[in-house]
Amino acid sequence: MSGDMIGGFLKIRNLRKSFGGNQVINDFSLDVTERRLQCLVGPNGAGKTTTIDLISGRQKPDSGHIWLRGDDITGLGEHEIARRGVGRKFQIPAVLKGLSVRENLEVAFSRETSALRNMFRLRAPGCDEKLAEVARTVRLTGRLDTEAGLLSHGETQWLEIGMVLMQDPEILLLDEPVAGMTENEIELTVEILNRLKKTHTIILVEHDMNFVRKIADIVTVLHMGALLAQGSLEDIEKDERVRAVYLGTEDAH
């Protein structure tokens, strides 16, 4: 492969993915810059969530390649890609509601998928320090002993971000993290993400352009599974092609 293809932090080249004959990702290429927050936006069916499914290994591309720090991670399983530093948060939180916030973070740190086993094992070295750091980052220090099922919607989203952070990823993949939040929770999430992007690379699927305006370093617009435009939000808002695509549409997955 050429140096252009394998250099850099995260590179996507010529990805294609179809479901039942429907081309969802169509020759999509993208360069992701380290320690930047990149928002994927676009109309309904543009392929945004599928793109992060492909990066995280949840889905396998039909063709094309994904490189992370020059290593080809195309088609690897989710766990293998996670071990290489890619953390994924889904739109619907997957916290363990019967456990406390602290216990959820401990489970995530140990990478042990069985909650029962985690309750009867010694705490992994370094867990306490990491847990305290992550709890501060996601604004849950005062909620560590609260059962996760009693958290507000926004706090639940923050907990799941915290669970991903406990695995010390380089890249965070977030799918509509503020959906359903109150205005106050959205503002606090803006603060969390603007701190996190100083130390992490973040790729975020979003449709709330007011939220995007407060967090995005780079905006990538997808349309029919392909790259339509990319740049600062100011550049994107001036782009006539983008305005035409969005006219009369509402973004979703």
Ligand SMILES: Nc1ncnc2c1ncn2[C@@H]1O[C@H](COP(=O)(O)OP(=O)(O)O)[C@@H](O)[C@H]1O
Given for the second form:
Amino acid sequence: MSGDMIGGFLKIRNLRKSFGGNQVINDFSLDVTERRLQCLVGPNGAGKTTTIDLISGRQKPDSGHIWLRGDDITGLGEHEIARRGVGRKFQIPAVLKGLSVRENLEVAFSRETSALRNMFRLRAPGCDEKLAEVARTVRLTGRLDTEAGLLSHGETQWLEIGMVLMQDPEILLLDEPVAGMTENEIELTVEILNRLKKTHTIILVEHDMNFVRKIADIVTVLHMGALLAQGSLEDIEKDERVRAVYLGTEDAH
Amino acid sequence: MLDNPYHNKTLQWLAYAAVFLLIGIVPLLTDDDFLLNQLATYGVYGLLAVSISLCWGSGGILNLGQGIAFGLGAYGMAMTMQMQSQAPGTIPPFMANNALETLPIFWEPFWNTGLGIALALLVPTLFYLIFGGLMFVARVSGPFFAIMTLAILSALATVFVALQPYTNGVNGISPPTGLVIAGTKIDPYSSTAYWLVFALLLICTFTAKLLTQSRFGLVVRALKDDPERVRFLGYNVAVYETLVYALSGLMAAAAGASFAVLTQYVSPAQFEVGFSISAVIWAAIGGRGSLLWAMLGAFTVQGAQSYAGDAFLNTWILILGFSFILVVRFLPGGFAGLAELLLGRLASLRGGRREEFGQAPAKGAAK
Ligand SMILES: Nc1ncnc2c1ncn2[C@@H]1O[C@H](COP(=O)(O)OP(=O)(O)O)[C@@H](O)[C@H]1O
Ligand SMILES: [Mg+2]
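Alongside the form predicted alone that was just displayed, please also present the structure of the form predicted together with this ligand.
Everything in the complex follows now, all chains and molecules, and the chain you saw is the first one.
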């Protein structure tokens, strides 16, 4: 079996995952088109982060398959999936706190991953140019020598986005990238994402519908580990079932 | 922006060069061969501390069993020296005393000096590669890994004591003559022996320093912070951990082999838990985050033990333990952390103002 390429840049079929009897992902299927920004929404505990975990290899599915460009990547190690062009940003921002901002970005520039070859390299070719460009994009040029653990929350989010950009992946999995950001910071992130989606495929997990409105090409609603609805934001907002399980609860926000 | 000179790479290399210049000229200042031998032994301890700093300081991999590689290296070298002194076809006297009639098969390669020395270095390294590989692929880390190294160390000590006919048990091996290389005998009590240890220490420390500044070193420092995160960047973390652990093992094996040359003696004491823990204490007191300071830590503690230890005898171990606690509590970066702090203060005094946030606090600080 192989994934057909039409609409099948990333193809997920019949994914299941349970944690100790708790069925978190329940027969979930999804097609992700190239150079689209697809938002994954759903109430807390719907299984959004677990879906990202399964795609990026942090969790192995109990059954089901994931194809990337027709290659079955189900059950591969995290580093193997990353090498195939999958970059990930965590819900709880995960930067290397003891390293400087510059070092965080440098280590994320991972074109050469071989330990042996890296022993004989003091610098990675092309890293400096890319670093300067990414630092400008995420507004951290003036903070390069700061220890990452000392950054503000918003800056930490950006640093991690910057790390994903340094990786130069084909597909970006961004788990709640604007959580805790100020209005201004969110605006800038919207700008970055809208530029990025012209050249990259993005899956973005988000709660805030106002933010989703500004960036999403397609919205996928996840409910209790299964796909509830998919389409443009207008379609989704009209959908009765979605209103019932999700937007209803979101109003209280 | 004010910079702490401690973090300036050029200044770091200058500091390394200056320290090695100082230790390098010692034989020009003294003719005391006993002193030179003792100082060369400190060099060996320094190398052991550097090996611990490479693994623990950069990679955060605490290894309480570095005596595994040190001891195996020392045994390999002692076996080589023992066979150098044997007439062809004979077996070491202790084997005859233990009712062996022929040389055990694993002793055979040690007839050949080159092969013997190679085995002294490669057997421990291979052991580290296999053991480390198994542990790191299974994602054993932190205290669990440290305890595993301790367990292996104790097991090795037991094995070497138990295999009396092959290892001479607790008595160990004392080759009757010094190591002969290319027809020249290396007198352990001579400037030659000192220079050899010095050269080894220099090569290992500078190589390790270069390694920490390479892309490999960057990944290793990153995985000390968060191995999970580093995997998602595409690096095979277990490979990096295994390699840095095995390289530190190779250095410890070289230290052990030199130790056997200097003392013409090896025994299961090299596998004692206390010895391996002392090595960790040297690195901690000197500052595990810095290869150079870890080495100076070994010099200081061992030097103090030689001169003050005689006066305090049994209380020395208490003094050492107490100093360790003080360092862990008040100076987690060791002497290196203190140097970093003082240089940072100095730089900001010079600049006439304190830096607010940009200044990185102690990188070597415990996490
Ligand atoms: N590693 C895990 N072990 C046990 N339960 C988990 C684990 N990861 C997630 N869960 C559970 O799975 C459900 C979905 O979690 P998650 O994917 O984080 O939801 P979301 O990101 O949509 O808020 C939750 O009930 C959570 O408690
Ligand atoms: Mg989540």
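The structure presented is a predicted model; accordingly, all values stated were derived computationally and were not measured. By rigid core we mean the largest C-alpha set that fits within 1.5 Å across both forms. Residue numbers count along the first chain shown, from 1.
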Practice prompt. For Asp72, decide whether the Cα shift between the two forms is 2 Å or greater, given a superposition on the rigid core.
Written response: no
Worksheet item: By how many angstrom is the Cα of Ser152 displaced between the two forms when the rigid core is overlaid?
Response: 3.4
